[in-house]
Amino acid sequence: MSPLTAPAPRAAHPPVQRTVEVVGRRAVDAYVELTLSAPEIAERAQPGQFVAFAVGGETSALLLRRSIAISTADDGLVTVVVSAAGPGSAWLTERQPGDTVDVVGPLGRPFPDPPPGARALLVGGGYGAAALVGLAARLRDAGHEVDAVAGAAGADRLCSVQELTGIAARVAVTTDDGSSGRRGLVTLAVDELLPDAGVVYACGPMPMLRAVADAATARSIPSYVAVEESMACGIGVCMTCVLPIVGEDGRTRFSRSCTEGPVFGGDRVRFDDVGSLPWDVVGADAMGVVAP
């Protein structure tokens, strides 16, 4: 068995809470891209981290923040891509230039640097691809060759293809229905590009992350996945975003996606056991769970 992928590093800078101005809004097919004037967050942010928005306005009953991955952070500006999945995120997509929002960030652990000289393969599913744009630019600027795969259910659910095309040496597009690029899952393109990769980074739905991580692990290629778990508080208090993660000692613990993640080594996530209580997780014996 090959050694486990090294854990993601801790963030270099602590987060801040600020009320910031929306200075740009752009429809991107099924999503909305917001640009925020947030210099203190932008200067601290690293690819893979996220921000948490207060939603609904001052009199709203929506108490929990909405956590959204950072797409880019540069020159005092932070961009995020939002999918209107519920009342909170729908409220965010309705913000216009000149509006202000309360935001905390950057939060979470970022993507680690690749091995020296390694070619990187970036894989994004749906709007998860937005979280890879800043990473792609950072890797290219550091002298790494970058390939990218963007996949979605259909053409209207693709995201950041144009941005990735301007950065990566090769970009492959797949859609489940064949409405853009190749018909099929992202693994079609991943399997073709993996032989050239020295490291894999991915962000998107959990089934996609599992398939990409499994493919990389089968070739003994390190992979890092930014999980899309619901993060109710974003700061590690509520414990709603825990996942079973294998630690450096080989034992499994429930780790919080918002603080120990959202970036994990792909071979450290026990995808089969997400949503369950494995018998061998640390502390399971105290809860009366017995080995099968």
Given for the second form:
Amino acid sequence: MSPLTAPAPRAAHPPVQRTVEVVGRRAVDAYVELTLSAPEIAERAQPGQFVAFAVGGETSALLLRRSIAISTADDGLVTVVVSAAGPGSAWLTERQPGDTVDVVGPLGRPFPDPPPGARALLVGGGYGAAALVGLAARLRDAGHEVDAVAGAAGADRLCSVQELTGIAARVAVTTDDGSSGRRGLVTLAVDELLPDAGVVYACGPMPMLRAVADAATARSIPSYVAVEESMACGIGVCMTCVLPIVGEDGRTRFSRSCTEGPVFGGDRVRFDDVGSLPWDVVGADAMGVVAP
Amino acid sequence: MSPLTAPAPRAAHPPVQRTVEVVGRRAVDAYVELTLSAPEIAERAQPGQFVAFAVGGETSALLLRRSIAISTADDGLVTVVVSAAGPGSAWLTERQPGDTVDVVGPLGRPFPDPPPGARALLVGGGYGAAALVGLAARLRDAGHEVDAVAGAAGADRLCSVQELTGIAARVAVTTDDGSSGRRGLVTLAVDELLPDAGVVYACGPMPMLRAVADAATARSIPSYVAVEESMACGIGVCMTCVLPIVGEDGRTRFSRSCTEGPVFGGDRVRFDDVGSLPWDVVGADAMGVVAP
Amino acid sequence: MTALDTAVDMRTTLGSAPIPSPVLTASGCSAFGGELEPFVDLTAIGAVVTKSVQLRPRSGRATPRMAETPSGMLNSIGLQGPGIDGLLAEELPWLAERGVRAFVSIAGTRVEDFAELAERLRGVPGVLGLEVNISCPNVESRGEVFACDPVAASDVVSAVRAAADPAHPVYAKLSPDVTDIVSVARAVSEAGADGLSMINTLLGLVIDPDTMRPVLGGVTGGLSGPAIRPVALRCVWQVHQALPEVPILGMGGIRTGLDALQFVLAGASAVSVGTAVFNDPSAVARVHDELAVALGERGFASLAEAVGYAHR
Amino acid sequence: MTALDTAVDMRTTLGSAPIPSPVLTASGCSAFGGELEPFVDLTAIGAVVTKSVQLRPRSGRATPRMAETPSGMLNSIGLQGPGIDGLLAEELPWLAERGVRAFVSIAGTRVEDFAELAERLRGVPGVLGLEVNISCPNVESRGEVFACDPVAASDVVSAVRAAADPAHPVYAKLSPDVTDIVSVARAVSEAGADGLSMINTLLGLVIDPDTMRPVLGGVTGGLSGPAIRPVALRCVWQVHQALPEVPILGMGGIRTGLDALQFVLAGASAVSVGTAVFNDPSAVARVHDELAVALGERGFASLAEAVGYAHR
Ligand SMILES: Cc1cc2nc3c(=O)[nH]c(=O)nc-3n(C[C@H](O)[C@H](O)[C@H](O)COP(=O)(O)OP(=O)(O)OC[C@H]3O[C@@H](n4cnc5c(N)ncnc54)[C@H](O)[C@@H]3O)c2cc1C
Ligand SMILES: Cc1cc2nc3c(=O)[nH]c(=O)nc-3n(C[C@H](O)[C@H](O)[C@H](O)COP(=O)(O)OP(=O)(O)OC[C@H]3O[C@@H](n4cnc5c(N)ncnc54)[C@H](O)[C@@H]3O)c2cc1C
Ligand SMILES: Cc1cc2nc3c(=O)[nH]c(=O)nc-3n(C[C@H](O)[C@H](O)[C@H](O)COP(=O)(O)O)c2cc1C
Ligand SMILES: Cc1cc2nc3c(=O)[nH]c(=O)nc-3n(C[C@H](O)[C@H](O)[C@H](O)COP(=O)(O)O)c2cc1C
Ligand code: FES
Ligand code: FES
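Given the form predicted on its own above, produce the structure of the same protein in the form predicted in complex with the partner chain.
Below is the entire complex, every chain and molecule, led by the chain shown above.
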């Protein structure tokens, strides 16, 4: 077995907390793209990072921030693509230009640089594709060839295809119901593009990340996945967002996906064990879990 | 001592609960006047009644409705004048045309009719004057002479003076700081107009209501005051809004200001005892309070 | 309430008393029902749980009696009410005439008071059963609240069970302000309670930053509303886990059908909607409808199938 | 934190240890402080109350570990942490280097564990004192939570007091999930606690309407945030009323300076800001500033004057 991927590095800059103005709002099929005038966040942001919004306004019963991946961060503007999943994200999608929102960011670790000269394969599921737009541009600017796959349940849940098409050499689209691109899971396209790839970056739902990471690892191609785990704080203080991650010493720890992620080496995430407490996680013995 | 005023009658119609559209918003000095398209409430409303708004929207931590007096109710439109006192009323003042709000009303008992032919004196303190606009119009239409006094701390807290001027024979304005009208409390003007009055109606802060009611009672003029007591439900089910009120049988009870008020005979409210539990309130003995 | 055309059988029972809907009002949160008439078909809801009544008429406490809190409220009403004579003369006949089921909440400061109230309610038309409020933290009494002591709580319940109409199910209403709610639940069940109402309010306090004194006339008050829902659900879960055969009337912060569903899944065979009525006067009917839809969507043919389902 | 130019003297003490601000983090809500550095001047706040540490490193529980609730949240972390060795090797030196005061929260499942932790922390640079977490409902242990039994709680506290550095004030952290918090407070005070931290989370439960099972891996969890503030304030009020000489570190739903003021008026001489940090990472500094302004506006020359003022 080849050595595992190097863990994603810390971000170059610490986060800031700002009240910023929404300067653009665009409905994109099932999602809403918001553009924020947030120069201090934009200048610090690196692809793969996210921001955390306070939601519901002054009278809100929703205490916890909502984490949303940064799609692009240029010229003082930060864009995000939001899917209305529950009350907090629904509130975000209802923001209008001129409204202000309280946001903390950029948060989390960015995608690491690819190996020199490597062709990069970017795989986005649903709104996860949005998080790859900034990365695609950076990779292209750094001289890497970029391929991209965007997949979703249906056409209205695809995202950022146009932006990725403008940057990537090849773009493949898949939908579960065949309403756009090829019918099937992203792995259909990934399997075809993977042989050319020197590195894989993925963002989307856990089952997709797992399939993509497994496929890459099977071919000994380094992969990085941006995970989405339920977060209470986004800044590393609450310990709610942990995943079983294999560390540099080969031992598994419950690592915070907000500060040690959201970008992890695809071969370091123990997807099988998410939601359970395996005996070999550091400190499981103190919880009364014994080795089998 | 003359017999006490007849208690205010029940409203003619039961309340309804509706989601209605804000069709007008106007900042009036320190207040905001909202116009609601609420035909079913407008057609039921009688002067003196109020509505209760759910506040804060879908994600709100504010559970209790906010009671606001109806200013006018004509042609399917209900107007209210709101002062931003705390988070709930502030949220109301921020509503814009096109927004919808959930409102219950009309609630409470209306102002009773004046004695036949009586000249009516209407006294409003702060935004309380708004609640008298509909009454003034009704009285005038019924052939009564109407005088009005509007008082407030300062000019920017006066309300509905223009509307009242269009209806009343005489309108007096007082402000505590002299920034508009005469410097002083409303009683300054009330004392002058009272000799001509056959009935007094008042709405405003408790100390003002008390002074006006006392002055009227001292001259054996019937008075009706619309009180403002902290309310949790507005519909009579919670028992939070009680005041010590002298009933028809001469005994004092803790009466709900939402359903047995907000309009009470000025001589029936035991202003002195608000916030305490006098021994002669019905049922005080069961609370362990003994007659002195 | 417009009965939705869902296939789900929503019938349930309070002890032995059948009711067509599992959604009831909560004691003290809908007075004696009348005020809800413009908003709800009172005959269609499970029952009106009446404001706790005592032997004598009570003025209740001085104002202020409430303070809004984040996603909840604090109240200190002090059980204002007409006393049992008033209830029998006015409120219960009003409900009975209309065919509205009344689940009568009784309260007192001595065991004999409770027994006498139960006795007075024997055979009264329209009375479905009794909820014994042993847990109200607002009653002015020397000494501890009954519900905080398994022995005192049992004394009340057995006296009520002995005095009450045999046809009236007796539910004991428990307080969450105890170290071990299961032990209280077990004690009152053994003392003859036909079911448990859970939970009453949590004891709380708010200080007014302007006066710099407690807001409420009664200093402390009872905390209710969605804020306390997780505590209420935990109590229902623990008691159903320990005593799966004891019927539970669940309450505490229920605002929607999905909230009610959580209580049912945790073990409640009926629910009361309290503070949410202040926000939405039609809440009781709406929660019934939403719960029916939610059960249907999840493939339940009847409410009964879902009771305690989360423990599987 | 920019120290506001208010005339109010904000200094206070934790037992005998002076601190420049009465506003601290809450255990488990700011990890070991480092992550707040971009948002708060850690040297200016009262202290960083560290995540409860045990003897051995702990993985904590499986996810999901949290559920948002109305104006609050439920958590079931299971005291994930590096163990005392890790704390001594990494976290405490990091804080000490920067001159940040650490109020170290210790936890265990046996009395001896607590004593050993206190012993290991003697004389450690930067350690201001100890908070004894006898009330965490999340610790996987057979039997009852220490804080629910005055005797067990006292055993822990007297063992810690005996083993701890005499210069370290020892605060016992109480649980609200008891019938009589004053009796627990009295017991641990008599056992040598220099102060009381109040309150820990309330035991709660949330059921996922989709899976129809409890959301949390640990089934029940701890309820925190503004939702519980009235309960926390009531506990502080009751204990200060009964034991006015015992210092209280108040917490539970504090989000603003006016919230903190309520705790101070009820009897707390310092406060911790917990869950609110998840909403606003600069909350600890902001609450300090807002509290200073609020005290000044009310004519207090010092924080000390306001402590317990609502009982006058
Ligand atoms: C690093 C990261 C990046 C994300 N990027 C995006 C994005 O670009 N676009 C987008 O639409 N969504 C994104 N999400 C998911 C988004 O955060 C959740 O959909 C949202 O928090 C749900 O909140 P709610 O109030 O709508 O739903 P609810 O289910 O009511 O939320 C309840 C609680 O659970 C938390 N929660 C629920 N689901 C998630 C989730 N999937 N991830 C994290 N917390 C969750 C919420 O924060 C909240 O505290 C991202 C999540 C993470 C962790
Ligand atoms: C019959 C009636 C008519 C009213 N008419 C008007 C009006 O025309 N215009 C206007 O601006 N205001 C009016 N008020 C007052 C208005 O209801 C309060 O200012 C408002 O409820 C305060 O809510 P808040 O969230 O802004 O303040 P908060 O102080 O945060 O409110 C906290 C809680 O206390 C209750 N509360 C606080 N103050 C009052 C109060 N004065 N009366 C009733 N409940 C209160 C609130 O409903 C809420 O439940 C009226 C009140 C009553 C009872
Ligand atoms: C204003 C008010 C008055 C109440 N009065 C009573 C009462 O008289 N008897 C009783 O057993 N419970 C009383 N309760 C408690 C409720 O019945 C219920 O147990 C509690 O509020 C929790 O439910 P909720 O969150 O849905 O309101 C009262 C609650 C409120 C808010
Ligand atoms: C995520 C989380 C983790 C916590 N961990 C601990 C802990 O390790 N030790 C402890 O004593 N209290 C712990 N608490 C309780 C808090 O310190 C505090 O007592 C409680 O949350 C109430 O305050 P709050 O409402 O301001 O959060 C934790 C609370 C939360 C929300
Ligand atoms: S979300 Fe709080 S530690 Fe990651
Ligand atoms: S406000 Fe509820 S009874 Fe009057």
